[in-house]
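The form predicted alone is given below as one chain in structure tokens.
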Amino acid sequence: MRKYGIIGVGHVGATTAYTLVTKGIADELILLDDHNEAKAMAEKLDLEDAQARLDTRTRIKVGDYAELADADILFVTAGNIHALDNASGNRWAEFSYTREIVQDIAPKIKASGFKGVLIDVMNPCDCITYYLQQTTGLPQSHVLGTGTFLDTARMQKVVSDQFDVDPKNVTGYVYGEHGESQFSAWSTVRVNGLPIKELAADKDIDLNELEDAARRGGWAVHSGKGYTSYAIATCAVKLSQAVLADANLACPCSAFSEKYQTYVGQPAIIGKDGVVSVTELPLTAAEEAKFKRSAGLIREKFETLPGMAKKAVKTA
């Protein structure tokens, strides 16, 4: 029995639910939205109407945290997308809203007895993922955020367009915050197996321009339709499938960094226990400095949360 829960049934939550149901990934799905239970019920009914035309069946329920007790995966997708309307893509604009959501839902998640893997999609992703882990009391390995999994996909898309290859043939990682301080670690990036730095030099391509295009990708989508949904939902679902399949999938996500004492986007291995391990790849000195700076920005924000200052141990 593959049992999922989704807290927050807005654009991302609904798209995630649609993906789980139409692809037959979830056997049971719990939809929770304390602020709009009517919307959650409407999504349930709409998805149930579709099932007579699907090859699979998902049992869908609405509004009971107690149902999370035996859930395998819990997505947290709540937020206030309109906070970004005048923020030029700065995801910290949602911080005052999402930290209150955590304060509301964390005790309910804890009281439910949930023991599965929690995947955070809320913004600012890294800081809120850390806050959820601390307030729910779940093991660090059982709490992760989508983080730079999406940003890496955007980098792959931009690079694939530039070099006319399939984006799946672009490998490598975007590190750091799911936000403005993220960076493409070009030393890790390969195109059809070849180092991108060498290819870019041969073709006189400016990697800084590609990095900026990847960073601004989400804002380009938001500017056109008012939110993002398909790519982030796809990332969240893929992470969950890696957990259920014990796939030991190598991918970037927001995971806890022992080195920098915060959740931050970095390569990791995802399996049945969530984050099996963090992969420490050799970075250039400049890349490591960017990583340290980005992690530091996340940690500084985390320390402003109620009761969390003592949780974040400063590192040299």
The other form holds:
There are 4 protein chains.
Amino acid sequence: MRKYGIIGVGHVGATTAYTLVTKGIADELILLDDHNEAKAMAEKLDLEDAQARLDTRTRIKVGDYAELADADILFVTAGNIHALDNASGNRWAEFSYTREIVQDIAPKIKASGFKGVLIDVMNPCDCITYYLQQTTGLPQSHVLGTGTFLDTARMQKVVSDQFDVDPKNVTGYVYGEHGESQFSAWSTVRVNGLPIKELAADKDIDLNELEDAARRGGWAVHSGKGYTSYAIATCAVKLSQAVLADANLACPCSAFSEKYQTYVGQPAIIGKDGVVSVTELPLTAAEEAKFKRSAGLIREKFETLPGMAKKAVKTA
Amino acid sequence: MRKYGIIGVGHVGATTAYTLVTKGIADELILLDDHNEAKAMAEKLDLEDAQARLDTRTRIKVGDYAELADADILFVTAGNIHALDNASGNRWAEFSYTREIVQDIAPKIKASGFKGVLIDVMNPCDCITYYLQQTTGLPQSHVLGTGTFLDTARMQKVVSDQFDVDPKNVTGYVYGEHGESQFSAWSTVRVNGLPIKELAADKDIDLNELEDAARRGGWAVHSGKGYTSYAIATCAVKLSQAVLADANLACPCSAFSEKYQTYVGQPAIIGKDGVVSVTELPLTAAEEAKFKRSAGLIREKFETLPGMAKKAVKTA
Amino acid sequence: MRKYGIIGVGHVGATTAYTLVTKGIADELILLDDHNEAKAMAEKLDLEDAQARLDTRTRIKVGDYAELADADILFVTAGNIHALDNASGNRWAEFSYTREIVQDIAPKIKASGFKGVLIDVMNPCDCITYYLQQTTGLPQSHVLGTGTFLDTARMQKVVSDQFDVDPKNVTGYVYGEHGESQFSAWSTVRVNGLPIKELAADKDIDLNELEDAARRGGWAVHSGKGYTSYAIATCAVKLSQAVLADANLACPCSAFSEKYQTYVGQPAIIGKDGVVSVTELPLTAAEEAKFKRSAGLIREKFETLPGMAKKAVKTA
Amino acid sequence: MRKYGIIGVGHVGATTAYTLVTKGIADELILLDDHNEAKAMAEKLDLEDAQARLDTRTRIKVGDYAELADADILFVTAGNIHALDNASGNRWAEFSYTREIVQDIAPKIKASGFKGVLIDVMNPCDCITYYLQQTTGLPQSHVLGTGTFLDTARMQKVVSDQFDVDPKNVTGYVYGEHGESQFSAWSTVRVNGLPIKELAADKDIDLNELEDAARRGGWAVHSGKGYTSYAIATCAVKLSQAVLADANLACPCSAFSEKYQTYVGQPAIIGKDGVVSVTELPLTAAEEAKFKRSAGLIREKFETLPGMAKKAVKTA
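Could I have the structure of this protein in the form predicted in complex with another copy of the chain, to go alongside the form predicted alone above?
Full assembly next; the chain just shown is listed first.
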């Protein structure tokens, strides 16, 4: 049986829950939201009201961390989206909230005896993911963040619009922070199998504009609806499916970089133990420099978290 | 190709859109929201950002009513959920808003040349559904409301909790207004094939309490999350699937009653032309009286809509 | 993770495997066929060749019974369909083959340490299911047969054709042997919520003809394609989903009858431990007599299996 | 509504039908098999018997070519698999049968007034696809063959096994005939984003062996089960979904090559009009030579079909 937990039942957590239920992916689902258990309960009811009209059933429980002991997947989605309302594109604006929340959540996860794979969706994603790994005591492979899995999807969408093709025709990766210092590694990107750099040169397309559109994609959604939910939930669920099926699926996500000693968005292989490996693609020197800079920014912020100062960090 | 339109991209409209996209049900989707086109555009973006991670593709467009001319299904979901914040269980509280909105929307639907099946999700559902049928000029069968399809799902959930079974083991119907005057027609309800009245007598279960829990189900969700979305979207999508597949599926919904000369929640058969027929089950005298009263309340409110006074109404 | 095993990779076993893979239901799948491991291997390859085109992944292994130790579900589908080629509607014609096969399979299941739920699809279904329960040492609830779940689906189809409605509008059950002595318990059957006996009386429909059409449904398929596969695989998978989700879903199937001391097709509730309970519906005296007779025939044949003579049987 | 037709209800046609029904993809399905209408009818029954257990409904009809007039998709799957039993890897062995069958089928398709997209699954695929395009009078874009879509999936599987990753991590294409003269264009193939040629050099992997394993994949399946069905049906359905959703999805398939004046397996973009375009990737000189040779073989056989001699061919 597939057992999922979700901590934080805001827009992202609730949409993730709905996705798991409406597609019959989860057999059992634990919703946890210490800061708004009434909402968790309401989401449970709304999901249960749907089940007479679905072909599958998911057992839903609210509020008991002990249920995580035998869960396969745990999504951590707590946050305060309103912190971003005037953030002008800066996901760090949410950090003052989420740094407190995660200090509350992490010990509870540890105490629950959770042994599965933790998928972090909180922002700033890379920094919080790293903190969760350090404080829950879970193996490094078992903790990952959605990171640039979403940004890569946005890049694929922006590029696919440009060429009027299915976004799945676009391969390649966005690297770095799930935030402003991210970048599209155009040397890795292909459209219908053709290098985008060549296509862009032929057609006089400005890749910087496409990169910016991809990076700003989340803010475009945020400004219109006040939050983002569908794409991020879809990404989170897909990562979890790769874990449950032991798929060894290639997904960019926030995974630990030995080279830069931090969690950061990069191509990884996802299987039953979470991050099976990271894939080192031959980036250009300029791309590598951007990657290093972005990783450095994450690491710097990470060290401001209590107990995470340089010397304290030990990678498992 | 399956072409859907959605008017109103609030929580219900957006969740309906997400369901159609994430489950690969719609090939083409038109989002329309004159009062908040920015949100419609943001939902489009969020849904498109998801598509690189989905196995199917849905083409999404925003804002052009003319696209409805060859759509198969049109959901009308406009509303103002905040009208209900202090409504104490009275969906008519939304009527002062929605009666205005629907007068704006109906002529646009008519002008679009839409010829498919219109599924109304606006509240008060039965009254607005009737108005939409009268003003769009669509055949009676082509216009239906989600009505008690949702209330019946809630009844099934409440009953299934009582007996610890799958909600699909519970058959039978909630009749009447999608609102306070609705009732669970217990004479039609069976659990695992056994009449609930007998089970309730054996086990000393108070059916009035269960009925009240079903009726209040929506408010429980509303009070915890500020709106309802997942169950209603699931119901709306299921009705549309019955239409597209010409399933002749038995679904309670808001359909026209010849006897009571109004749209009202009752068992119906849903196929490619919408409501193929309504099913007359042998209700008890007390149930029939409740049904009559509920239908009367709807009809009364309906007649307060401009141009809908008694003599003007002609059923197609 | 959802782990499935299938013993016997003929038409039914292979179609079941394909269903689990193509719908992303199974995370891991073990195919076992001692009598045709080459076919099991070919089915594995064919299913794996499909996976580049599917959104989900299923890990497939062939031939190792030890893998069953931690499987959730085991389908047993071995048989010899050609035994039925001239059987004129008599599933017992397959018994001379399957009684040998099951004596080979049962000890291997036991030795594997399988602790999940066993769903038997072999024919004659009820008899073989009972034998598997007795010889594997699994708890009674953990062993069930597809039994009249398929025959009920056929009855629903035949009735739905008669009334031009969705088969899901037809509720009620076929009882007894998955074979000739089965019967449609018309007192339990409703169409769109209305008792079929009343509808039949109104419309001058011969229920005996419908019953016969349902009973002969499998033979109609068999005579045209040489075997049956899609409906039976769909039924088997649905039972397994009810187990994995702990759905407590009402399904007629071959479950143990305390009253008649044999496995026999009857309404049951299916949850995580298999058969949670059987549902005793108020049959007519004539129906009860048919049920008793059918159960008796099964029991009689069952006792011809080695070690299953009357006194040896002990129900868990 | 999505309306499908299938001509030829053997293993591939029936499995395709089951996939469309069990996944709720088709709203309406027409099964046509002049040579075995009893089997078509049996498959219809088996699929209908399944529908009481499925969440969706598909209306199925048998035998009326006129129904194709408004169908969206037509699969042509007729063949004689036994022609391959001693074929030693030569799909042309089936040609003596299929060249007759297709001369019978093509005029019936034309007479039906079918205007949708025809997806050919008959063997030898490229040759028959070309013939169907010429004789049905459908536009070139509206006729395609599954061609190397399946062979590419097999290459992805073989490569993914070598590297223990998800087959979807493997990108790139098999070109040429759906038959012996096909080849894996290794210059286009990447694993986890890395060029396979480099990975193979590093790890001392023989790409010729992998290519041979991919090419022989179908025969491995055939020798074990007597036919292939699951992967080919999955490929066919996926192509049709790209058409219905107007996805512009990159899929290698049998599409017309202007350069070589024949249908042949190559990367193409699939949208609502079928083949939107073919993608010219920069092959190596050796690959281009293989492609030319393979296309030449197809063209040569094609010209042996009645009326298809050189001068008669006019590309639309």
